[in-house]
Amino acid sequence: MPIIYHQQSQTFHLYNQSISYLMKILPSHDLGQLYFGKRVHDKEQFDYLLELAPRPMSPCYFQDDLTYAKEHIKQEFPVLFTGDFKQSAIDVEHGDGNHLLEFVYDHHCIFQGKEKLPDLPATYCNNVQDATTLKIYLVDHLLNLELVLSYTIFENLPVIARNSYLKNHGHDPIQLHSLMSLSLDLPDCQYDMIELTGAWSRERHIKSSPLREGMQSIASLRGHSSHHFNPFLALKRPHCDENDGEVIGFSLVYSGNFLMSVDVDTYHVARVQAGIHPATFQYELKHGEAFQSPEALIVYSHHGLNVLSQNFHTLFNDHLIRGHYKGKSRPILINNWEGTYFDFNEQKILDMAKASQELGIELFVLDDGWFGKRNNDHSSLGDWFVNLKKLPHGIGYLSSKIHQMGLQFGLWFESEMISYDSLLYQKHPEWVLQAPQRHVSHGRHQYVLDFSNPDVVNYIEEMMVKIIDESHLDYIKWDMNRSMSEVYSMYQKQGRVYHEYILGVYRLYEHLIQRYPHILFESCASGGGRFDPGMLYYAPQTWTSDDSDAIERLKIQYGTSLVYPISSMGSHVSAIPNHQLKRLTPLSTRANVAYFGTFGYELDVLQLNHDEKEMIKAQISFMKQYRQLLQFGRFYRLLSPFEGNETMWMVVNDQQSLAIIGYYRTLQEVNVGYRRVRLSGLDEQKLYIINQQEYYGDELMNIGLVISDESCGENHSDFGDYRSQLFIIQEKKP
């Protein structure tokens, strides 16, 4: 069993073939952190890692002992005002206004498998042998509070999953202001912190900076995980690169307000924490009531960033994503949004569907504008019934006609939002998040429904079920097009609203996927504004960004791949000039980028000329042949768009017999030198064929693949801006 408790030294050791996590019960009866990193041999005690020394200005726990100061002891779950002056993992206010806590060890249990978190997304075991869990029970005897820290280590992955749970067994109510999902003290700060930042249409750009003394953090107070900061950070050693070096990744399985921080003290201890953002958060816990934190993940690699990403991809594909499409390649779709926007009617959609079917597309998605009186983004959200002026025979008729063509059919919903002119608002104005007698801001001319109110969630569910049953949907695009402001609930206690809102979203998702297990859900929040592990638990793919420009998508998809599997990235070939940037990008490059994702089209197929149709037919045929590899192969980043004019990545199958490389050059350069790039993930002993040339795997990984322009002559067909090329690598059979 990969979790051992050594009774004599009171030490816990969680380990597998890759990692070790060591902690112990301290002389003060709370928990201390000893080590996390590459696996070490187990032994009875590691007490030498508990370093004690007298230091000035430090409050000391024991009388006449100047060495035992919690300020200088690495804590497993630190609390406020105990002599530890870095960020605490929990904040509780008592009835008399003080915040003092003293959690001490009570007991623990170890078991195979992993428990499901009630009402929250979390990683899971496919069978009980996949993982082992340790639960440590701590008690504050004065307040009669129970704190349970859960640790799950996966058998074959360098992953620790953590969560925390607080229950009030006391007679008096308490106010919970903060409960982090994880806290980890690292003994030094010689790391660069990597984060994924951006804004709408430039999501998840990779940023890296050295840790410094003091607090560095990423967060969202927007009501969703946000375009601006993804709930992920990594700490890598300064010389760690894609293929070598130590790196620790942290991810929060949550879709609402979050805080992830690294607090470095002046003795260079780095404290990493992740959890729900304490701002605007307050839960009153009466006798017998409890609060469960979301799950946080710690993922390790000592072979660089590529392996870290592959560990995340495997974890999410095998132990987070669920349902019919788990591990299955996704249907090639076309979405009408950039082809028509709101300007369509029944015949237009049927004509587009017919033309799409002739190209080989498998799924037709009708986006915004099919409901209420929706002809622009000012109207009708909340009125989830068909717009008969556009679709006079109803949504069921349209769906049946599209199904008869041999296509699947999908619809767009924005179920969490409401328009002021909607019938729903006229009936239930109290269902909007807004404070009485206060100004309320709109976003995209819309307002936020109070999903912390179960009546709201139940009503929206009833409307969606009616449409789904009528149209026999195969796919739902679930959008959310604004951040939350002036958050005030007529139903809920105010400190609970943000979290209960997200629980309402999760609850609606869960009801629908249980009722319709065959439906493919794609989450969307104005593109990539809620691309997080929490959503992947319910929807196996996310619309990566509203920016569909292929060149911008190089950075977006490259950054996203740091954490999220390729199968989770919604990626489409859109029209030119691109609707976001007006850029003119070759059709081949648009497809060569979109292949590394779910793949689809977002344009008006009725406007295509003959040559474009033939190219698209060939693209679809290629994707159908290779999509299992492209979406689920082992992914490697080779050249970064954040560092130069070129981008390069590749996927390799498990047998190392087939790989595909995507190479992209943004701007044409003049009279450049020779170039080659070392590949990754191949078998050194195997002989491979690329463009009818033969290479051994060790050649390609140690010498590299030549990517120089083949000719310097004029009129070279591959010259020009925004060019790309795919390389198919196949093992030569005997």
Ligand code: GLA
Given for the second form:
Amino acid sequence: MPIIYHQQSQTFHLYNQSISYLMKILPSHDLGQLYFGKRVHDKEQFDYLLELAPRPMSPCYFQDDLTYAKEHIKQEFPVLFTGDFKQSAIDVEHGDGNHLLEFVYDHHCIFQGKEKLPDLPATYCNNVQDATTLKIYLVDHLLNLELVLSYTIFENLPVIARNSYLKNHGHDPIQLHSLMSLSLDLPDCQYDMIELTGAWSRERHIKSSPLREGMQSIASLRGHSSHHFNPFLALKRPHCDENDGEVIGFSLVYSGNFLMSVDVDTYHVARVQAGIHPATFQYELKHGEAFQSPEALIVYSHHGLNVLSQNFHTLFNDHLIRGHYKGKSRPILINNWEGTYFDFNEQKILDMAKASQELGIELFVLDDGWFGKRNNDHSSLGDWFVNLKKLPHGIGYLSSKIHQMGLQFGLWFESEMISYDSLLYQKHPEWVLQAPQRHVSHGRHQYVLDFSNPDVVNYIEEMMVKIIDESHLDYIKWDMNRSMSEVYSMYQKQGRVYHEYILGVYRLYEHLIQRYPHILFESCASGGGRFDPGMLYYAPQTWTSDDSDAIERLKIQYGTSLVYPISSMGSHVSAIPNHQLKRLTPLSTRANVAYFGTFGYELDVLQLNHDEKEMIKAQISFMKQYRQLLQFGRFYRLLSPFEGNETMWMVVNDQQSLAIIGYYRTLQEVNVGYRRVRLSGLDEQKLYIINQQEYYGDELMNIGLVISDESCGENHSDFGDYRSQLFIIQEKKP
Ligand code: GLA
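The structure above corresponds to the form predicted alone; please provide the structure of the form predicted in complex with alpha-D-galactopyranose (GLA).
Below, the chain from earlier opens the complete complex, with every other chain and molecule after it.
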């Protein structure tokens, strides 16, 4: 049992082979944080870790003990106004408007396995032996509030999953202004904070800066987790690199407004918190009502960032992603968006499908423009019935024709949105999130439906079900193309809207995946505006970015790989000149980047010449041969596009008998020397073959693979920018 409670010292020790988490019930009856990090031996008590020292200006809990101040005792779930002066984990307003709280330990329970979080995405066990859970019940006796802190430690992963829950047993209603999913006091601040930041078409670039005294935070107030800040941060020791050193990753399993912060005090204690953003959140809890926070994850690595990422990948692949496609390689798709935009008709789609099928493609996805009277982005969101002008025989006919070709068929939806120019808006203008007498901001000529209202969600569900049944869909791309502004609901108390909206999205997803377990969902929000663990619980893959340029994708996919599995990254080969940048990249490089993802094409196949078709056929058969390894192998980053002209990464199978390296050179340089790049993840003892040459694993990992201009398979006549090369590493069988 990896959770021990030491009765005498009232100490909890959660541990497995790699990590320990220690906390205790303090003399003031609240919870103190003692340690989180690499596994330590279990023992009865660790009380020497309590910082008991008299200091001027610190309010003390006991009248006669000037050493016991909450300011200096690391808190497990700090509350306001108690003499702890850093960021609090909970904020409740009650009675005459005061915010005073005093949560004391009441009881706890420990059990094998992990509970489901009602209505929220969360990690899960495949069997009860996978994890052990501790729930600690705290009570505010004056208000009769119950606070439950839940901790799950996974048996074979350095992961702790946390959530918090507040229930009002008191007579009077309270206003809940904030309930963080986790709070963790680390005893020093010698860390660099890593974030994944960006904007539309340049999502999840890796940024790192040393912690400083004061508050530092990332957040979204856009109604979705956002292109701008991902709900992830990591604290790494300054010398930690991809292969060595200590790093702690934090991730919030949530798709709406969030706040993740590190509050460093002048004693250099670093308090990390993650949860729903308090600025757009207020819940009144009446007698008997409760609020459940989303789940937050703490993931540890003592062996650098690659292992941290691999731990996240394993956790998400094995304990978050669900359904038919869990652990399964993904169909090679073609999406018509960049090939046609809104300009298509039935014949064009059928011709494209036929040509795609001949290339070996497995799934045809019809993107935006198939419904209502939609010929541009001005109309029809909300009218989820087929556009008979474009598809005169209906969606069922089109789908059956495509199925007859031996292809799967998928459709694009943007279920959460509405156009003013739609039948739905004529019928239900009150379903839009906007205030009647206030200015309305516009975004892509579309507005956000009030998904906090179950009637709206039910109505959209009915329309989607009809289309899905009619067209026997195999795949759905679920898009969301505007950030929310002037959010006001005609249905809901305003402080609840953002969160109830996300719950509405989750509910619709859950209904659809239960009803259609075979459908592959790909989430999307103008590319990667909602690439978060919450979405992965419902949709095993996400359209990584609207930027389909291979060179831009190096940074986007490299950054995304820090947290999210390769199998979750939607990646397509698109046409040149690239539509976002006008850049010209070789077809081989476009595929060499897209292989490290779900893989597909996004271009007009009818425009391809003979040579391109032959190349694409070869690419598709390569992907079919290696996709299980590419999508689910152990992934290592070797050279960073954020640090130089070259990018390199590799995947290795479990047996360490097969690996694939992707090597990419952004600009051609002149007269450069040979470089040696050390590989990772191989077996030192094994003999491997790369391009007919033999190398031992230790050689490749200690001396390195030699990279030269010739590595890109070029002779001097076809030097150039944006070149790349794959290396297949195969164990030599005796
Ligand atoms: C968003 C998506 C694109 C495409 C368009 C359609 O921008 O990210 O992939 O589906 O919408 O309007």
